[in-house]
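Given next, in structure tokens, is a single chain: the form predicted alone.
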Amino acid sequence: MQIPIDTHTLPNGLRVTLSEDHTAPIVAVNLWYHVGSANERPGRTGFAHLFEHMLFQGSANVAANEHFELVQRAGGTLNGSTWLDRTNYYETVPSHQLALALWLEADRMGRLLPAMTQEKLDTQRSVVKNERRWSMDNQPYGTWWERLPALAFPPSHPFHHSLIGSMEDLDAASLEDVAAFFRTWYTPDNAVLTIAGDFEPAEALRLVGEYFGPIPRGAGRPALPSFAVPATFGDPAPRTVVEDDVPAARVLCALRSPVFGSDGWYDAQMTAAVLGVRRGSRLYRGLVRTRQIAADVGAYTFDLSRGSDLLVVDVMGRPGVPAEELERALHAQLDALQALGVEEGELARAQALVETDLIRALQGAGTRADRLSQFATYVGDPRRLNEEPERFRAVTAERVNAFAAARLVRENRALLVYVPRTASVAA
């Protein structure tokens, strides 16, 4: 796999990575800010998760939600997302329409403030606000994203606290607190900028320097408390149990492991791969097809690129399944991988599903530019993307076996235990 990939900095600090690809008459512009709810400070969460929302409310020269209407009336599609320590923003347009994209984001980079106003963020807090009371608050297991992280890292840490924030914190934040969270991270010199697909790259260069060239570098960041967290968790490992109004028993198992882009982080994945993905896994061999007490099961990691990543398991019980059986069953399995280690034929499996899925998924303009710039952001280098195959490849059941033995250990499985109301677990 080689994706052909060139990158420039301009010199306000923005880092532009091209992919040039004449496939389809498409391209596909990826904005990512490096910052996310890690970067809140204590009463001000929710502010990043806020922003996604902010930014689409127009600027100096967008009338509020005119962003959308813009790009879709161009023929494109666009949104944005929110993560622990990344927000992201992206447009696909038809090829002649690049443009339009990228004047759509230099504007909202360069000229949020003077769009901003008191009832704009009203308006978007109370967006917020029923987001979360209609993902979180009033659906079943959807409490599951805020409590796994801070049940994984201590309060200190940054990634420990909610990334959608809480009630009282979205009710406090005044219009100065959201202009200074704006001034401080959404900058140039904090941002990577992709564009992906059908494209001249001298004339993309010269749009991005017309548009994004005048606007100042930021006049610095904050520094973060420190995300330096030990390997495992401890013994014992955390266990929360939360009585819920769902239909049955879910398990998450959330384990400590090396950060995204390191040589662990691959051996985690394959880890993951194996227990967890598709219907050759173990889980699903040994808890959905032959024991038959769960209905789904999963493995994924949540790519944190400091101090340390999760690789998570996730079992979602059948109705009348005892949460305890869940709990063994999953212990069991663990408890085998890191005692007999992974079978050759397993391995080679995970390595074909890992390298299938990236390839497919990278033949989009738009999940290749994310791609692209989640590694220019996190680990300084989107050429790195093309070694993603090799890397892989190269894990030996000897990597994926010294992961289990130091991560999978009892010590480092923390536990998330959804039961339904009416049952009763020991906690």
Contents of the next structure:
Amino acid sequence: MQIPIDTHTLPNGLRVTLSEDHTAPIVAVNLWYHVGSANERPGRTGFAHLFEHMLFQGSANVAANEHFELVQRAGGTLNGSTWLDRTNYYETVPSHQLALALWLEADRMGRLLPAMTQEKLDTQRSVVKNERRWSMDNQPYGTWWERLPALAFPPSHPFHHSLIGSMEDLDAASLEDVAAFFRTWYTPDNAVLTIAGDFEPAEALRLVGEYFGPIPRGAGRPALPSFAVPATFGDPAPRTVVEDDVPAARVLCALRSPVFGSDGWYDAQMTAAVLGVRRGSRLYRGLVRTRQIAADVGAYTFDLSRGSDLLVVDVMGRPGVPAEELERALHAQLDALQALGVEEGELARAQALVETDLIRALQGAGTRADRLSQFATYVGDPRRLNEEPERFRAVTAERVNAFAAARLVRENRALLVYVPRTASVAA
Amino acid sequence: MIPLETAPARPGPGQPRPWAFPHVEMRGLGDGLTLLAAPVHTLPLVSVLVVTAAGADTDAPGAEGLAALAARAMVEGTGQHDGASFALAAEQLGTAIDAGADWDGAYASFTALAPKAEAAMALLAEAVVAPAFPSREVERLKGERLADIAQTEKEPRGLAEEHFAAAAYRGGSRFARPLGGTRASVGTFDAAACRAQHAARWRRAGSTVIVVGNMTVDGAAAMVERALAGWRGAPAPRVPVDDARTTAGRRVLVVDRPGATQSELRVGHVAVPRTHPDYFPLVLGNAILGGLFNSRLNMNLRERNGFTYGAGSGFDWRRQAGPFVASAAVETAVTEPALREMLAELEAIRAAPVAPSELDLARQYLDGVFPLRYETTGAIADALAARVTFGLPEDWFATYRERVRAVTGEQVQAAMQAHLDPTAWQVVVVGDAATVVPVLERMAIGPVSVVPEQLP
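Moving on from the form predicted alone, please list the structure of the form predicted in complex with its partner chain.
Zooming out: every chain and molecule, the one shown earlier first.
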């Protein structure tokens, strides 16, 4: 199955991907800026995400929150999200509203700063602090997605620090920071724009040229610290035990793995599926179904594109099961795959699941656009999306075994262990 | 920076292109089984969804959670497969057979690549027609439900929802207890109970099979008839759930979570059934009040005051009266002003007509976004399942958008006045009792009581 993909680059460096599909009168507009928490300077953790909030606070020709209102009034859906090494903004709208979605994105890419005020920044700072409390501080195990990257990358590494940010650093963020971050990173030559769905290419390109064409290229981006890390943690691999107000132990194991889009990344996807995706996976069969020491298991990658990705294996214990037992069982499963290799049937199962998921995901214009932007940003070519099925099919048992031998080793298992707080500690 | 005057003018809309919900064909397959088939040939995918009247509404008193447990256990072993090999068989086809129950019905479903649909349908049929309910797997699922209860008791959103339901309904209502059951009820279940639930409720007569995707109607009918040929019987009669409100008036329940950094707020009461004639004015009214990002609750609590990451409201639509509830998680220190603003917005939507611009926003959004909701075969199948469950007319999807457009501001205000009752608010606050109880008592909303961090 192939989707049509056409690419263009504006003189200001904005890369544009078009993918036509006239099945339904729906069109998706999707912008990836190649900036995330990795680009934050010391003392400003959480800023990339706070900045994402500010992009909904208006621009020269759009009032605060009017972006949301105009898109919803047009019958569309929208949002944005921040990750370690990218930030995305997207709208899915009825196709006759394509111009509006493009115009809104261009107005904030070109003319954000006139709309920025201290009051808006203070309010969004407060919203984001509440987002931190809601998603992390007031949620059982909520700190895992701050703790795991901190465990898996050294302190100087761009992926080490918190994406949501510390309260202290959020307090320190200023309007000067907003201006500097915008001028440095939110430039057309640091972004990719994808339009997917029901549109006429000539008209879409005309609109893109009119709205985005005049926005000047950036003045250059500063070099970031090196993303390079060794392929494994070394002996002993990091391990952190967290006593928390949780009802059951949970063990999260992060393994350094090859970056998004590399051949090794496909090997990691297959290994993740064999280990922890759905009820037929090794960990589910072993820990959930047979031994009944875990309530659920999972395995997935962070999809990082620089230095190293992380393959995460996640084991949620049954209440009363000691963390040490979960850890031993997890190690035994990883040891077994590393020592004995994968069976052909397991690999066929993993490939069948991945293929269905891939095609299911392409049903929605928004997902199609987002994946095209992902490949354009991370590997420089959105056409890679059409190669996904064959790249997954090309993963052989030998490749999974080679991946397991290199990456499932003990010295590549960083462990984050949650244990229920004991009464004496809580007092 | 480009001078402002050279910025391109804000564009208007182009010419809308027509859109229609996929054509759905209904066929009787004999002995009370119905097929709804919607051919959609965009991608080589097929979604199948079996809907039957075996929801949590059928749980007997003391057996809360049996509908959910039995439905889940159906895919944990059949005449031909044990639980592990059943899961593997589906996954080797690139899919999974899921089964479960919600308040008004139970379902079994999959989405597969079209060439695998026939084989996946055969597996689904094994689970629906002849589940084995192995004791070991039933006991495991019970253990997982107990683990789930333990997790919910440490999770503020889950705690708030379960305590709100318990407060809102009259004691003894099925809707006052968790869908998945309590420790006491789950403890009583065994394989025999699951078998009895299946024998009484998962019957051919009255059930519907929905097939959406890359398959003709004849192809779907042949596939379903072949797979479900052995399915027989009619279900036991359905007894309506007691959906009456609590007789208690306005009151405040604090679920104590010592040291919590936020208060999870819930305000609401039992509202109306899905088929109520005021459905559309209520949907529009709720969009304005708390359904949209630019709704009054979110603009006030989040965008003006920064009290929360998000505030909203919603009607939980069920065959019988489900709850209306407004919600937000707010920093502990602002519990009082946040709750005050929430209560004020709930009063204001009743007190004065909605502004024309607000009504237009809600109407245009719900009208315009309608096609976007049905981009996937799974979403189309779910929508048809809702049509079946709620007994909606066949022209539901064809007329939805014009009915949204026809709602007036007067109708919205009248519906909000008729169905939101500030004297009946049940207020639940999951948070640090030591901090919030004095505040809530000062606010004099109603009597304040405190319970520990446990499920009701």
